[in-house]
Amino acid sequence: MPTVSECAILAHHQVAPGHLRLAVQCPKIARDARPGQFAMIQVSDSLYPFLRRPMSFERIFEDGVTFLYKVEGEGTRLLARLTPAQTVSVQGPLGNGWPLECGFKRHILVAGGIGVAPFPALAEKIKQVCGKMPEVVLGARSRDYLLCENDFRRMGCTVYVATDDGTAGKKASATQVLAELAPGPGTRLYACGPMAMMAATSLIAEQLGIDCQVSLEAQMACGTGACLGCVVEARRELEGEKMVRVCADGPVFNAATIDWDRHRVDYDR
């Protein structure tokens, strides 16, 4: 069950322009959290902004967790001002995490931009439970916005980089690099990033007949499924509509569950 904890901030620093890593001490949440789940973070003690902000667990330790996020609106701008020695209210863990099955020969993580956030914890778990390291495809606008590359390399992952401008890795999209890796039978794909990128990844998986898991992002009010504010189009019905709730039914889904037709367009990550 999710809990609300007042967590001490251990570290809070910028890792790329407009992107920060927040480390908090929260033993109970850390004990219950699984890779792919998320937390709702209170960004202000005042009534504005009133709603908490959803954030994936980046890494999970014995007595705390880290979050990797992009400053995009007033809520994250206020969060970015918090400093070590302060505390922050964290509700979690919430949602469903990544499925973990060791029978796959290859595990390939495909991340676009800040979509990399839920993957370090997953990579560590695959190594710990399955005794193998996943391959990681990182897509970014440019070298300056490349996130977690060194973290994955230190874990022992094989990392492939794609940037829009060619300043790091290959000048290509993440899914172009993925296609070159020739995933075949016995491969599971994991994707997180822009919807169009995940749609393209799911199409590759569909064409090859391989398993693909995706982690969706959405604006959330409650984080528990009550408000229906984070629904996305799906191929199954929920309360008479073809939709799923990102918070309660996800954020991780089998790619075949999502109706990708509205998202199969060009993308820039």
Ligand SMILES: Cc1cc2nc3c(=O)[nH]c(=O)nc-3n(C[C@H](O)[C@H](O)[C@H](O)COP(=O)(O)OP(=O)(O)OC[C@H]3O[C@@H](n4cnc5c(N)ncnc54)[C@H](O)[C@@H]3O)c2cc1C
Given for the second form:
Amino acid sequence: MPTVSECAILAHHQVAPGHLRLAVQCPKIARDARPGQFAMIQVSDSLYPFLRRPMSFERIFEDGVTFLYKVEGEGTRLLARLTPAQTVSVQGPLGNGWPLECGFKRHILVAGGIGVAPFPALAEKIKQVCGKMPEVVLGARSRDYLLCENDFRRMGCTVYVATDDGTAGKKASATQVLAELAPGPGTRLYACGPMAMMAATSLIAEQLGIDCQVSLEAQMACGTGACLGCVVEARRELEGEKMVRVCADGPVFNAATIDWDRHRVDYDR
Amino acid sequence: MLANVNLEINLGGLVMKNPVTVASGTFGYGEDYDKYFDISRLGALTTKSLTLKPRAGNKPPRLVETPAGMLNAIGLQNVGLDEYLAKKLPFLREKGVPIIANIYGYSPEEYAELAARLENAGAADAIEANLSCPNVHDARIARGAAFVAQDADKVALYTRTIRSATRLPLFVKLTPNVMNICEPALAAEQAGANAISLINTLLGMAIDPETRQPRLANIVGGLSGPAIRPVALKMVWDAARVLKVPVIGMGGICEAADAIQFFLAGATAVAVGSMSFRQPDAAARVIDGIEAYMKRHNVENIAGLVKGMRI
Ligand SMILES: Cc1cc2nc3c(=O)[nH]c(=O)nc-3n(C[C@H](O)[C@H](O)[C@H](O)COP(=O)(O)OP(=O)(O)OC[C@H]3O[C@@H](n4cnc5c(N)ncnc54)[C@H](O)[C@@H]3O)c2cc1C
Ligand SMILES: Cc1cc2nc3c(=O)[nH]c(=O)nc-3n(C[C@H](O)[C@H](O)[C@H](O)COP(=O)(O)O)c2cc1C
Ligand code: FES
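So the form predicted on its own is up there; where is the form predicted in complex with the named molecule?
Below is the entire complex, every chain and molecule, led by the chain shown above.
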């Protein structure tokens, strides 16, 4: 059951330029939270900004969770100012998490930039429940913006790094590196990052005929399914309803159900 | 300080145990918010606009945040009447909360059919006719598309047609995008409306200066939230001075103090809208806050607040 909790801030640090990790104490939310679910965080006590900000659970502990976020605009700029002496209002857990099925031979996590945020909790869960180590493809602008690399390695994951400028790992896109990993039958892909990158990943999965799960983003108001503001278009032939809500029907979707045509731009060129 | 106060009201024939409902489209059909508070605490629950057939709504993006508020262009996505009756109504009836069914049609006859079928199915305790939805016209085709509620003659025609189809209390919801709110409000009253709902969203838009693209796929959307509260309050005040039927006030109500302002300006009931997005139990807090205010100010019933502004 989702709740709204006023949470103590346990830690709040910069982890890369313009990127922070926020740890909060929230036993009720943590108890119910699953990897891939998210929370709506109130960034200001005043009415501007008015809406809460959606953030994925980065890691889930017994009595708290962490968030990993990028300072984008006004809301995250205000969030970044909060200190451990303060509290923050967190609503969650919301949405459906990553599906967890141990039958797959390989689990490959494909992250673009801050899209890595919902993956540490997933990697931990796959390790714990399936006793298998996922492989992680980390895409970033440059070495300075690589997030969670050591966390994944510490868990025992094999990590493949791709940067736009070649300052770490391969000078390539995350999807190019993914293709080189030759995912075959029995592989499940999990992707989160810019829309175009997820569209490219879903295309690879489609061509290889393998399973692909994506975590989508959309502007949200309620986060609970009521306002119908956060929809994306589903493939007509698959879904009876044309629009699916990212907050309540997602944010994780089977890539095959999404109409990617709007988002397939020349990501890999 | 009073020990007991009475929050019950009679809203154009609908008896509510307190004067607080939720604004159509901000609360779905109640299930989502029942996780956060017992929705049977509401004086009434107003549904998302229902149409005869299901509607997919506008293309995304449908939302953009603006100073102290937000723009939406949902485009009346809804499950349609049949699915409402089959899937949404049982839960609401089980909760026992009075239902204000908000309806939208493409002709007076469609509204009338919706109202009649809702009444016959016992699926509503009152009807709110949304004559003011800004989001069902493609802004690229229908420039500055007119709403029914911008034309007092049309308001009269639509209201009369719906009136003749149902005996349920009939509320008419109007748009603030008019020169003089009293004209459509009086037209609705004279044609048989039992209450007037004010206000729907204000038309607005936002552009991304970097990409030069509109923030909403529909280009134009409806502004809601605390940003519109002063405008809504003024319109409630204007209309309540000329109407005999009660007014349901809405627009940026976030806490009890805001609701009190609407009563003082002339509203008999209030609806909490976009604030539920920020604070899921906002409506329950408003109910509690109104009660506390009445005790503190020695006001025994809601009538003691309505039109109570001291000038
Ligand atoms: C399910 C979900 C999970 C997310 N998880 C994370 C996460 O773990 N880490 C992280 O850094 N970001 C995450 N995001 C994106 C994050 O919510 C936005 O970056 C943030 O809302 C920006 O707010 P702002 O006020 O700083 O930016 P502004 O640009 O000032 O925001 C203006 C409005 O746009 C919305 N908005 C802006 N960018 C986005 C976006 N990319 N997605 C959705 N809404 C947006 C804001 O909520 C706000 O309403 C997630 C989004 C969703 C939908
Ligand atoms: C996301 C959203 C959807 C809405 N959908 C409807 C609707 O379907 N029918 C309707 O009559 N009004 C609709 N409205 C308008 C609200 O009911 C209300 O009149 C308006 O938002 C002002 O109140 P607020 O500022 O408290 O939100 C919608 C508003 C929002 C924000
Ligand atoms: S954000 Fe309101 S339905 Fe998804």
